[in-house]
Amino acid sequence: MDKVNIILVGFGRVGRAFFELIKEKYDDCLQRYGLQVELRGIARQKGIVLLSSTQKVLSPSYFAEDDLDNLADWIKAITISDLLDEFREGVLVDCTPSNLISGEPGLSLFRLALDKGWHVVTASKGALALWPDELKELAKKKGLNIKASAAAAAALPTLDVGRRALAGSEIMAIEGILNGTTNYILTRMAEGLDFDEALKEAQEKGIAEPEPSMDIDGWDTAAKMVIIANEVLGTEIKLSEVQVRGIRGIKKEIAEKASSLNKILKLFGKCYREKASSPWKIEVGLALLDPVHPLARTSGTSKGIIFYTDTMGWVAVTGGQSSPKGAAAALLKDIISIYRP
């Protein structure tokens, strides 16, 4: 049996879902994998709360947003560095917001955790999309893991398929529909709504963020494609090298024209190279898919990815719960994979 210390940083929707999930799956991890998954502390801007273990039962209302300011358990006198020193080794789980300009606070968290001998499992995309070479080298030097399934389409197993299921094959290209918000908007536009109506509906349903720029301008898809390409292909592509066009303000007439041509409009990410000796490129933009394309029927908030290989043909995976719980499940999967490869 292995005892796994976990420090959770960030307590938004994904962080809360992860907290609930490891309570729910505590016994399952123990029985199926021999892993005693112990959440030692939760850190956020308001401070740090210390837990003896996930066996300490806390009701969801304990962490209700209205109560956070009044909790005596939130301690500002200690730091994340103190927690890492106290428990010596384990996994830092990064659920902080993705910042695609500076990579912070994820970048500093990665550096701190790796320097102190902790593995990193992340749902945040910024640091890995902006600083892939530095972080990969630091993890390698320390003999540690950085796992990013939750940052690379969450419950959709993009990295697992690309790295393990296709082992022995050469991947020639990757294509993906990786953003549930834009896929939902384009699906509803194909059904007759205009862009503003579809976006408003997505926001009302909690699918789109109140500030949806990262999604509708294509940067979320671009960051995911960078992480997938670097992990699966061994490249060190940076987000600044990606050509990105989103769907902001797309005219209703374009969706109608696509339908009249029997095409399906998608925000598409692709990674390819002109020839074997050429550098890899990533592009994100609108694509008109034929109905027979393996990802053409990926509708609503669903996501999908397709790998083109030299010996296995194309392999596509679609689905994966597009929700905080789906992202939390990807985080837990990565923790298990570190200790039970």
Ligand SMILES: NC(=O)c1ccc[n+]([C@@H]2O[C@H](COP(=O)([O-])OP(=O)(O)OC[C@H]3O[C@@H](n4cnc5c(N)ncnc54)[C@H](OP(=O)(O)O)[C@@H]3O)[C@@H](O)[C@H]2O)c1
Given for the second form:
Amino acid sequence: MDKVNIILVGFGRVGRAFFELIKEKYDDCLQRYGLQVELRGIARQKGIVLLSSTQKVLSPSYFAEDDLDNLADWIKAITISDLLDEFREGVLVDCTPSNLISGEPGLSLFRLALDKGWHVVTASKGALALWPDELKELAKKKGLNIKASAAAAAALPTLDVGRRALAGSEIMAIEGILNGTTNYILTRMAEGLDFDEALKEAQEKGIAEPEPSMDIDGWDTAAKMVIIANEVLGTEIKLSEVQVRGIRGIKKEIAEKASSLNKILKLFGKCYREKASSPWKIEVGLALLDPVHPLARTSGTSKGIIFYTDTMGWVAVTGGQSSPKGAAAALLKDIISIYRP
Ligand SMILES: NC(=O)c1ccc[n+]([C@@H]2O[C@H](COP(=O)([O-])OP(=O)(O)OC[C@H]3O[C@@H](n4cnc5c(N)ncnc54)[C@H](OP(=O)(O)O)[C@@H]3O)[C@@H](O)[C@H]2O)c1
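Next up, the form predicted together with this ligand. The previous block was the form predicted alone.
Everything in the complex follows now, all chains and molecules, and the chain you saw is the first one.
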């Protein structure tokens, strides 16, 4: 049996879902994988809570209030660095926001954790999309993992399929519908709404963020494609090298025209190269799919990815729950695969 120390950073939607999930799956991890997953601390902007073990957290009497949010003793005096030193090794689970301009706070957190001998499992996209070479190099030098399934379409398995299920094949191209918000908007536009109506509806349903730029301008898809390509193809493409065109304000007539041609409009991420000797490129933009395309039926908030290979033909995966719980499950999967590869 292995004891796995966890420091959780970020306690918003995904951080809370992860907190609930590891309580729910504590016994399962122990019985099925021989992993004793011990949550040692939770950090957020507001401060840090220090926990002695997940088992104590499991007991309702451990906290005076049920809701950690109201807990009186979010400590300001200790730092994440103190926590990492205190428990010496384990996994830093990052659920902080994805900043696609600076990569922070993920970048500093990853450097700190790796430097102190901790593995990193992340839901945030910024640092890996902006600084893939530095972080990969640092993890390699330290013999540690940075795993990012939760940042690369979360419950939809993208990295595992590309790396493991297709091992031995050569991947010639990757295409993905990787953003639930834009896919929902385009699905509703195909049903007759205009862009503003579809976006408003997505916001009312909690699918789109109040500030939806990262999704509708295509950058969320681009960051996921970068992380997937770098992990699966071994490239070191940076987000700044990606050609990105989003769907902001697209005209209703475009959706109508697509329907009249019996095509399906999608925001598509593509990773390809002209020839085997050419560099890999990533592009994000609108695509008109034939109804027979394996991802054409990926509608609403669903996501999908397709790998084109030399020996296995095309392999497509669709589905995966688009939710904080789905992201939390991807984080847990990565923790398990670090200790049970
Ligand atoms: N929402 C989803 O379904 C989903 C799915 C897949 C991936 N993701 C990714 O998962 C990450 C988290 O998403 P979310 O929806 O949970 O975000 P969120 O609700 O905004 O929560 C962000 C959390 O990060 C904390 N935080 C911010 N800056 C910090 C810092 N410098 N140090 C420590 N903690 C800090 C915040 O602290 P306070 O609480 O103190 O403000 C908050 O608890 C994002 O990168 C997102 O792209 C989300």
